[in-house]
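Next up is one chain by itself, shown in structure tokens, the form predicted on its own.
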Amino acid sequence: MLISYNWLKWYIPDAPEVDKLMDIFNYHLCEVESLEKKSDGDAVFDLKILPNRAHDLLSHQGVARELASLLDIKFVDPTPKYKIPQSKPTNLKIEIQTPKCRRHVGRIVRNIKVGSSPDWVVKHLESVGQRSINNIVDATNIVTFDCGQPAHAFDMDKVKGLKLIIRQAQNGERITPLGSTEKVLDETMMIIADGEGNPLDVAGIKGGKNAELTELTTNIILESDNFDPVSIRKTAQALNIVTDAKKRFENDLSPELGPYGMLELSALIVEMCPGAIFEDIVDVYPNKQEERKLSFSAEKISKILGLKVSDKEIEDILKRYNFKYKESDGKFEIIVPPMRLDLAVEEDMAEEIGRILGYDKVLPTIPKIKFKPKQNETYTKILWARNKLLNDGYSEVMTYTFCDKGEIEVQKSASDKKFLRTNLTDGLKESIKLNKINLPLLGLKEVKIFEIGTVWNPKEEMHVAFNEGEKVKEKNLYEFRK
């Protein structure tokens, strides 16, 4: 994930210089994997976000915040900036009919004016790896990489029946992606039709042609929605497509960040087509996100980290990352935040605090176990008569379980010996032969083999087999006295 510093420090004003932000990355967050200082002042970092955080993290605005609490700074909420319209009543219908939809936030948007971007939005995306394409299209990769969510906006004049619809898509339906070759589908995929059912959109991935903006569209659907991550990773592999979208449904996104996508994104509208029109928000929300406890107390934290925490640390920690909580006798009940999905159990919460105090603080103190050893008496008596044979001068060898007769059969083999063998002096008679003939080979005047091994005849037994010549001697493990 590339973040932009100069981009951080609209968020953060009091972030620390460079060199040292990049110091609390490794230490307290996530591996840096490169670090590129530009002439203009900024600098990307390529931060390795784990699964486990990608949910909230994969975006600048989530760092930053992250940052802000970690280090106790200011952040600048963004939001009473935006100014939208007051918007009008719509004739926009959105109907979800597939459960790994979660929820869809729609709206139309007329009088717009595709064209250039401002220099500002040029830049930003530039900085992060990506071109600008138009303003409209700019504005919604400007959302995605600025707080997580996904965007997209249809040609609204191209949509049938002025209505979406999320489904499956039907066997050996056809889709061409954005900047990509046809694609056919089948029903394990999803979708976003028009009002005549005609594919606009693998939905969650990549937008498709059927709707695409150019220099003549004027009025416009944004979508700014919530899917089934497992539906999104299959579906991506499935196609070959790989997208920022793509990237961030497939780690799980919270239903509860599409309005704010779609309010980012009315603003950034607003900034760059000043004469647009706006229309009410469709916001379709089938299965709400439930409101998570989690529980905990500073003992179990503290044993579980190998560490002393006080109450007082853990409610400073809570404070700084506006969790809402209750604390009684250092039992602690947090309200879990929407976008924090990695906080399940009292071990998660264990992390988390682990990792803002910095896990140097952890003593490497080896613990003290008292426990008496069980000898296993099978494995101590193959071990001496192992090392017995070998110091007196045989080699080991190991020959085949299967045989071709014997009194246990097994049900399904895959070649002639179906028999599990009875005793090891066969096999090592074999071993023998195919070593005399090699003997000059090896530097060797003599063959000198033993085996231990499995036997069943017909009860499971351990037996030990060595040569003295050509004569073999086998004898059960627990009666080896050589």
Second form
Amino acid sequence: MLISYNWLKWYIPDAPEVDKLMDIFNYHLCEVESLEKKSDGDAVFDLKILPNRAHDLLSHQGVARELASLLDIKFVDPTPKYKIPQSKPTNLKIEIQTPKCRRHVGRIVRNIKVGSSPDWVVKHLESVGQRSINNIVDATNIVTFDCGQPAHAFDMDKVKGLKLIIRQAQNGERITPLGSTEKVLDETMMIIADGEGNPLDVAGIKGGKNAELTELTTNIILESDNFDPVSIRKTAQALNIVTDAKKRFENDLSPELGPYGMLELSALIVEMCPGAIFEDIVDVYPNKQEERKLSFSAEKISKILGLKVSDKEIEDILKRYNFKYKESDGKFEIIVPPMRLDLAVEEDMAEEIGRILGYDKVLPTIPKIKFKPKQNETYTKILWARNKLLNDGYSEVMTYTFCDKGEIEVQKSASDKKFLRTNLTDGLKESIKLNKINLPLLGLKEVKIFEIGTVWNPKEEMHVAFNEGEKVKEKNLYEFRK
Amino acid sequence: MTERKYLPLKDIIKMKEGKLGTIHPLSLLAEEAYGVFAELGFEIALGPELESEWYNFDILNMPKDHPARDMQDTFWIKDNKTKVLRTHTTGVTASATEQAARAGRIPSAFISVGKVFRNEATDATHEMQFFQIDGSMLGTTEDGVSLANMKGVLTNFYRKMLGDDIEIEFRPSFFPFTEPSIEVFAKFKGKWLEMMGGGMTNPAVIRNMGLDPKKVQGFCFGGGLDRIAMIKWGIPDVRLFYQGDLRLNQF
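Starting from the form predicted on its own shown above, please give the structure in the form predicted in complex with the partner chain.
Whole complex next, starting from this chain.
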């Protein structure tokens, strides 16, 4: 995930300098895969957001909030700046017909003008590797990268019946996603259709040609919705479409973010089209995300980390992260924020507290436990075989497990050798040839080599093979060392 | 013939004189690693290279349709939907721990070095087959096996493998089978290098092994053995290990 330093600073003006921030990311949050310092003074971090934080950190606001709490610095909330004109009653209808759509927030905006974007929008988008398309599309993209909520805009006049229906596709139904060729859908895939059944959008993945914006568009329908992650992942895989929306939905985004996404999107449209007329928001949210509580104790956290963590240290962290909590006698109960889907069990809090404090605080300690290890029979045999052959003057080699014929075949391979070897002999023969050429270099008179390795006939077996001149002898390990 | 835990100096001299054969560097390293962990009470575990889907994925909290399965380029087997070429040896230590627990042998610690497979294009640092070293330690809550213990065990390991001046560092990470999850870095010749992943064994994994996470806790870790060999001996290309070329056996 590309994160622009200048963009972050909108929300955390007191952010540390770029190089210091790089260490903070690496030691307390996630790996910085690269850092590009730009000529215009900006710096762009490529963060390897971990899968358990992809719910809340695939956005500038998400990362800024995390840093504000981690470093105990100010977070500038943008919402007071978002002033949307008084909205008018709406005739927009939204119908969710599939449980895989968890929320749909929509709104009609009339009297907009499709044109170019303000400078800051173009710069923000460029900083994260996106190009500006037009003001409305840019606004939806800014929302995605700013707060993590994917958003989309339809040309309202192309949506028949002023109605959006979110449903499973019919087998054989067709759609042409923007920037793509026509795709044939099946009933495992989810679409958004209009009141007459025309597919407008591969839900959560990509808008379609049918309701694409043009320069002539004056009325639009904005959407900020939420979908089941597994459905999104499978559909995108099947259709081979990767989009920024897909990446966020497949990581399980909280449906609680929907209205905020709509607010921010609306505010951007106001900025770009001051004459825009806003209609009421239509929010369909069949099953509200349940509030979750999580209990943990300072004692258990300390025991997991092997580091004494005090109640006070924990309270300090909970306050900085704006967790609502109750504490009594070292036992904590928090209300998990809706976006923090990663926090489910006590061990998750151990990780949270460990990484915030810094794992450098965890000091290396050898455990004082009396184990009663047993000997591993197979390994003992391997050692015996290896020692014997080394002592007899044989040198050990390893060759490839994959070959071009055999009894067990892998489904797909990056190489043309798709079978698991049935013997060590073939590989060893190649090795003899190779080493013969190098005999003078090796200071040896003859090639004497062996390999101990796994073969499949088709049962998996451990074999030992060694050569006598050009001939190779191969035995099962258990026969070699009876 | 005597059993040896690792290679005595006199044998190394004999090898150089050509009276003894020479050992493959990864075998040498594996024997050394086993020796280091054995001193701390770890037991060697081995398992099949063609692994069941359960031990490669499910037991490790990577159910079907879990995005974590995409993080690894897995070799699936034709006409057999239940087996994969193992992508790590974590399943080996998990299976060994499960069996130990059934025999009432907790606390226990396992170490496994074995060949693993990834279906990816090869280059100087990527190979379709390579060796991984995996360890796990599980004790009762009274034993209190902790992340600090993992740091102790791994600091000991890297010092014995790469030299007494090695520092190691834990950084935040994510694996489905550990919570907390960390990435292990070692400072070698002034540079921090990513060596391993690991963390405290996830309660979901402990339950999958048929145990109660309220009663036991522990850690597990794993990383490339080839990588340690490349760093230790300055071997520039991972593919050299599997060419059957004796010029490699010089350590």
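Just so it is clear, the structure is predicted and the values come from calculations on it, not from any experiment. Positions refer to the first chain, counted from 1. Definition used throughout: the rigid core is the maximal C-alpha set that superposes within 1.5 Å between two forms.
Once both forms are fitted on their rigid core, the CA atom of Lys473 lies 2 Å or more apart between the two forms.
Once the rigid core is overlaid between the two forms, Glu36 does not reach a Cα shift of 2 Å, moving by less than that.
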